[in-house]
Amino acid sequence: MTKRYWNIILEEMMGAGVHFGHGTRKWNPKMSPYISAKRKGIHIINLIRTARFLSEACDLVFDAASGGKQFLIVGTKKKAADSVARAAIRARCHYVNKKWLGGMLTNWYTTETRLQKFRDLRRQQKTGRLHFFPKRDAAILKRQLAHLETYLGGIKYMTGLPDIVIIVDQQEEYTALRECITLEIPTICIIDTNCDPDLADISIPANDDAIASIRLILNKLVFAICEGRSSYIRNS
C-alpha cells in the first residue's frame, strides 16, 4: 500500500472538535494510546494517532476505489445520517443511514430478495403501474415502498456484498460490525474513548458525536475513495 498525502491538518481537526472524548468514566482502557489527557472531565484524543490512522485509511480506500471495488459506509445515529447519506453520494458508495436490520450482510440471501421487491415496487410506481391496483392494494404496496427506501434506499444498487465497510461509531453498528468481522470484510471505523480498537481493521480515533468531526473524517476519506475511482477509469 503506497503512502500519499492526503492534507490532514491537526488545527482543522481541533477547529471541528476531533479531539474530543467521552467523559473520563465512561471509557475502555484499551483506548488508552489514543488519549493525550484528561480535561474538565473528559479525555483528550491524540490526535497524531489520528492523523496517523486517518491517513492509512485513506490509503486503503484510494487503493481499493483504483481496484473498482465496493464500499458501504454505516452511521444510523441522527448525528450522522446526512453526513453519512451525502458523502456517500458524492463518492457513490452504497449507505446505511436509518437502521442496520440484522443479518444484512450474513443472511444476504433475504437481503437480495428484499432488494427485489423494492426494485419491482419502483418500477411499478415509475411506470405508473400501481395505479391499476385496487385502491386499497395500491396503499398496502406503497407503504411498503416507503418502508424499504427508508432501510433500503441507500443501498438499491447492491448486487454483492461490500469490498469494505467504513462505520461510523462502533459501539452504535456494533451489530453491522460483527457482521463484518463474520464474513472477514475489511473495515475502517471511527471509534471513540468508550470503544474497543482491536475490533476495525483500522480505527480512527475520533469524536464519533460531534457532527463536524464526523464530516471531516468521512470527508478525507471521500476524497480518497473519488480520486481511487479517478484512477481506475484513467486506467481501464
Contents of the next structure:
Amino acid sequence: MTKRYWNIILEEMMGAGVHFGHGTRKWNPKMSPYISAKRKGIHIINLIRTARFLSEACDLVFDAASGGKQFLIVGTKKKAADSVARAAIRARCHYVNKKWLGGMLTNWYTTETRLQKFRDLRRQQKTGRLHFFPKRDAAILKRQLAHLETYLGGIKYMTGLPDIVIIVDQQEEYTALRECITLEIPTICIIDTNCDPDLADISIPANDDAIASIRLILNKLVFAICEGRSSYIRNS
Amino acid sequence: MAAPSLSSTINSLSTLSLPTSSRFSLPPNRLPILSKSNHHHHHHPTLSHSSPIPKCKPSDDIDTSFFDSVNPNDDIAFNPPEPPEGFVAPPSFDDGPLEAEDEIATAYEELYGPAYSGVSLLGNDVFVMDSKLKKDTGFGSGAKKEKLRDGFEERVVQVRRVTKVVKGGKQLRFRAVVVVGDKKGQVGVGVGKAKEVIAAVQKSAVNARRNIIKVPMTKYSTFPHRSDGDYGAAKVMLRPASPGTGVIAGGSVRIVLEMAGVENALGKQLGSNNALNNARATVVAVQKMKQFREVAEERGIPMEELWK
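Now show me the form predicted in complex with its partner chain; what you just gave was the form predicted on its own.
Everything in the complex follows now, all chains and molecules, and the chain you saw is the first one.
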C-alpha cells in the first residue's frame, strides 16, 4: 500500500467539528481508546488517531479504485443525504441516500427485478410511450417511477454487488452494515462515540452529526477515489 | 380435504405408497435425486427466488492489514508524508458548478455501461442486463434438468406437512429437510418450506448450499477422533471406525455422513430423534473435529506427541 499525501490537516478537522462525539451517557465503552477527553458532557475524539485512520482508509480506497473496484456510499440521515448524493456523483460511485431497503444486497435478486422495472419505466418515459396510456394509468406509472427514482436512483448503474461500501452513520445504517457483514463485503464506517468499532472492517472515528464533518471526510474519500480512478484509466 | 391430493403428490414422487398421516417422513432411499436448483443467474419460472447469494470472498486486492492488526490502545502516530510539489487542495464536491445531467450520465456510462438506467448516451444497448439474467427453461427441458450441477448431490431427509391455523381454516405447507454434499468432504443441511413439495425441496437445497462445511477426513474415509455435538435437544455422538465397517448410524445422521463421503463411522442419536435437529447436531459435531496435523501446528509439538 503506497502512502500518499491526502491533505489531512488537523486544524481543518477541528474547524469542522470532527472531534465532537455524542453525549457522555450514550457512549459505547468499546470506543474508549479513541476518546481523548470529556468536556461539558460530550466526549472528544482523539483526532490524531482519526487522521491516521483516515489516511490509511484513503490509501486503501485509492488502491481499490485503481484496481477498478465498485463503491457504494450509504447515508440516509436527512442532514447528510444531499452531500452523500453530490459526493457520489462527483466520484462516479453508486449511492443510497434515501431509505435503505432491507435486503438490498442480500436479496440482490429481488432488487434487480425492481431495477429492471425502473429501467423499463425510464425507457417508456424517454420514448414518450406514456402518452399512449390513459391518464390514470400514466399517472400511476409516473408515481411508480418517482418512487423508484428516490429509492434506487443511486444504484441504477450497479450491475452486481459492490466491492467496498462506505457507510456514514453506523447507528442509522445498521441494517446495511449487517448485510455487508453477511456477504463479507469490506466496509468503511464513520464511527461516533456511540457506535461499535469492531463491526466494520475499517472504522474512522469522527463526528457523524455535523454536516461539515461528514463533508470533510467524504471529501477526502472522494478525492482518493477520483485519483484511483484516473490512475486506473491511465493504466488500462 | 387436501389429504387425497397430498398422498397423490407424494405417491408420484416415490414408488412406495405411504400411510396418509399428517407427518410424512419419507424414507430416504426411495426418493429419486431431484433436480438441482439454480446457480447464480439462472431463472426458474416456478420459484420467486432461487439463486444463492453470490458471496464476495474477501478479495486479495483490498488489503486491510493495517486495520486488522492495529491495537487501538497503542500510541498511533500520524506522520503524513510531505505534500508533493505544487499541491493544490482539490475543491470540495459541494463547491463548483453542478454538472448537467447528461454529463453525469455519460460519465457513469463510460465506467459501468448503461446498466439499469434506461438511457444510453454512448450508443450502448439499453437492455444489456437482460442477457445476463434470463435463462428461460421451457417446461420440457425444466423437467429433464435432473442433472447434478456443480458437483453436489442432494438427498431429502424428511418432508413434513405443517399447518398454520387461520380464521378460515388450516393453511398447509410442506417443510423439506435436505442434505447436500459431494462425497468428498463437504456437506450442508438446509430447510425450506413451500406450498408444494418440489418447491420446498428446491428451496431447502438452495439453503443447504449456503451452509456448507468441510468434514475433516483421514485417508481411510473416517474421522480423526470421537466427538459429540448437540443442537436443541438432539445430541449426537460420532466415533471413527476401522475400514470395512461402513456407516453405522440412524436416520439423518447416516445421510449426513454418507453425503460427506465418510465411509466408516459409528454414530448414535442420544437425546431427541428429531431429524432436522439431529442433522444439525452432526454438523456441529463435525465442526468440532480437528485434524492431527492442525493440533500439532497449533500446539507447536510434533505429531508423535499427540499419540502418547
